[in-house]
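Given as structure tokens, the chain that follows is alone and in the form predicted on its own.
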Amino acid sequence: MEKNEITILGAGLIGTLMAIYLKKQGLGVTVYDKRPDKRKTLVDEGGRSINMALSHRGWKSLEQVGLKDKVLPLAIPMFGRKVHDEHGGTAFISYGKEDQAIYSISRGKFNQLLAEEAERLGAEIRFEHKFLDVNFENQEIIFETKEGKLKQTVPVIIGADGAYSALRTAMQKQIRFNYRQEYISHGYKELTIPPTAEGEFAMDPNALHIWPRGKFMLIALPNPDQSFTCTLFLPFEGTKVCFEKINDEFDLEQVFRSYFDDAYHLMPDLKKEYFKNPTSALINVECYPWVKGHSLLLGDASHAMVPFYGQGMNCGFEDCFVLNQLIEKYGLNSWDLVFEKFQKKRKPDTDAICQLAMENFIEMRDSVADPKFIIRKKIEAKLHELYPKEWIPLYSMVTFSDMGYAEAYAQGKLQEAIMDKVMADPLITENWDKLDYLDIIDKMETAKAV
């Protein structure tokens, strides 16, 4: 195997984007998944995947590798959450200035057509080869096929294996390496809401629907064949509305007519849907390091995270971009280098936005129904247009940005701590709009120099 052979684990997004700049390096690259090529067979994975919400730094990935055009058809802009309360009303709430959306895009399409252009630029994909170990000292890896077992030397291994990442596992077997996982108490299950019987989208396709019932929520994203994809997060058990809860179609009846009963109306095939669809586990990963020799973890392999700020792909694309701006800077032959420095710049990043993530669960499930919340963000939203560099929103900063993780969690938490006394007022709801919002700057300035 030549010098400058790169092995990545895993063609899901984040392998097959790395892929796909590794050969615009010029480097020879083999991909291997455990999984069957699903465009060779007729495998149904519905009920497993959450729509991806790409925004700001997922397209800065795509397009430095001239991706972004091929993606975009396949993309639906969403503007902002359009919440849903129990009697039928909506709310619109925007994620930023009104050209601002975050894009809905369906995990295996996407997939698919990175694999094809990762393929196209001379980038092998092995399906069907399960990664059983690694010896790191000399490099060399040990796959399952259908043949046998296949062992192979190989100069640099990229683990973009996913939340249970086989690599991680290996190293985890080494000394010094910290693992941290945590199982969040809410499960998921995929559902759908299809057209109209004349073909249309039966809600507004231009805003992610939530549906917050303060300790459970459902969700529901466009796409291009003018459905929907939702997700139903409730807790496994222990609570009135959780899934052990749910054991018949009347269980799942009263719960939908009691707390989506709008929702409920647009889903004609919910319970055979429900009852066929996996319930499956949300996963916070962290660990450190995310290098050992010239093995490096990359995307939900080093940093999984909950889906509840829509980051995780945009992360993990972010990721690619950082990684190959170091290849760039610092050459083909330095992987020690490269790897030592990727892990060190990326780490404060990744984990101020794992730490976002299961905050934002509390706030899309609880705050967005809550009409103080709806006021806040317009007093936020003022602050911006009226001061656009001294006030960003949090959001804005992680999703319309790409300033690091870390600072806009900084930032972020400045601002909130100066939020919660201005939300003290008890007549905030009526006299929102006559703030002073320069003596709001001018203490937001005094936090950031204390």
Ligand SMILES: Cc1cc2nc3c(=O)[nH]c(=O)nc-3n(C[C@H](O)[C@H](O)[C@H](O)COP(=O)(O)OP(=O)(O)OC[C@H]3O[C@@H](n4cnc5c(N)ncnc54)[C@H](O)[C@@H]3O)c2cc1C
Second form
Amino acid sequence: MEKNEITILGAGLIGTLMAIYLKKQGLGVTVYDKRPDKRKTLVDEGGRSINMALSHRGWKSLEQVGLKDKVLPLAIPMFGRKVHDEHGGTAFISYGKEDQAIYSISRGKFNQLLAEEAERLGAEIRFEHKFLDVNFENQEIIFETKEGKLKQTVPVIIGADGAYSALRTAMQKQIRFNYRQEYISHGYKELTIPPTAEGEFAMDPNALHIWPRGKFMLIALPNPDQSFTCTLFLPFEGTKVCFEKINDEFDLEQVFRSYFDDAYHLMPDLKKEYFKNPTSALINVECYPWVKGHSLLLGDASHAMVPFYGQGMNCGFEDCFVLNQLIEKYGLNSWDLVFEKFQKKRKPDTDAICQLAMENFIEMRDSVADPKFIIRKKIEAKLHELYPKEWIPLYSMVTFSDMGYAEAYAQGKLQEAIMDKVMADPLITENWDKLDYLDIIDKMETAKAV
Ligand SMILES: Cc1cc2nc3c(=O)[nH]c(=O)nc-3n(C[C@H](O)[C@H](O)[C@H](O)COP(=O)(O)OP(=O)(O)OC[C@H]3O[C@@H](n4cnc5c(N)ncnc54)[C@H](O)[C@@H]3O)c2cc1C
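In place of the form predicted on its own, output the structure of the form predicted together with this ligand.
What follows is the whole complex; the chain from before opens it.
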């Protein structure tokens, strides 16, 4: 078998984009997925997020293979967070500069576009092929198909089979494979705000809506059909408001009327949806090495993160971009070298974004409701406006740049320490506009030099 025949496990977002990159390199690509072809059957997504936020790293990776213009019509720009308080009041906090946005996109349609593009370029996608195991000595893989077990020997395997990766499970049986997983205390459930009777969006479509309530929150992202997909994040158990304590329509109404009353009035199907839709868990997975023989883990298979920075897919797309760069540098016959370089380069960055995603949960559900948080964001925005190179807010480094996540994390920690001191001033709410901004920059430069 030719070494330039690549087997990809998983036709999700990352597997299909990687297939497109590899086809553009002139390689033979076969993608296997355990699920049926969504174009032929209605597939239950099993409670996985219906829409998601696409940002700079994702766009850059799509642009590299000429897909940006095809994807843009599917995406709705969100220029900031619209924070809803408990009394129905709202405040808008920009994500970055005026024209900077993250984009809401439907997972299903996006995945379909990528799959069709991969096929158009000549990749073969075989659905209903569940990868079961691999012998790393001879690269023999086993699939379960409708016709029974299928064995194949393949030269190169890329495992893009998601957070519960079966290729990763096979690697775990090998010696010296490190693995850490953590389910957080919270889960999520998806709900809908439909269009109004006039067929319009019920809220501003160009914002990500958040109802932050300390230990829990609701968010909503717009869809092209004028609806919003809402995600309710609650602890599974143990607190006053948690999934365990919502057992009937009365409990549900109490929670929504008390904490999300403005949203409640926009959700006619709430009761039906809440009890029909699954409650899903949130997991963080870190592992290493990502390589065994000629097999590599990619995307969520190697670094599944909690969704609070909106980076899981964007990071996986960046994996494809970086892997492609290394293929271009080292050629099509140096998989050992390419895979080795890839895991060494990417691991510190993916560790950093996994950590940031955990930390951002507190910011989203709690800090954004604090008036001081808005002042803090205004100070950082002004610092960025006055000194665009010296001070880039952490959110912007992660979302609107392609700076390594690890570097963004390190700079973010220095900025956080300086901003904590600035915010300690008891008169900051009145004086924030009159601060000595150059002095803050000097402190940052000194901190960086240490
Ligand atoms: C609630 C929520 C919200 C999110 N929001 C965002 C967001 O706003 N922005 C963002 O960037 N990211 C977001 N993410 C993360 C994003 O969904 C993932 O990072 C992304 O889907 C990972 O893509 P993947 O292709 O690696 O894995 P997946 O999308 O999970 O795809 C894996 C594929 O592999 C297949 N497969 C699995 N096992 C096998 C097997 N044994 N054999 C064959 N095929 C198999 C599956 O059927 C699937 O098609 C969110 C995640 C969640 C849970």
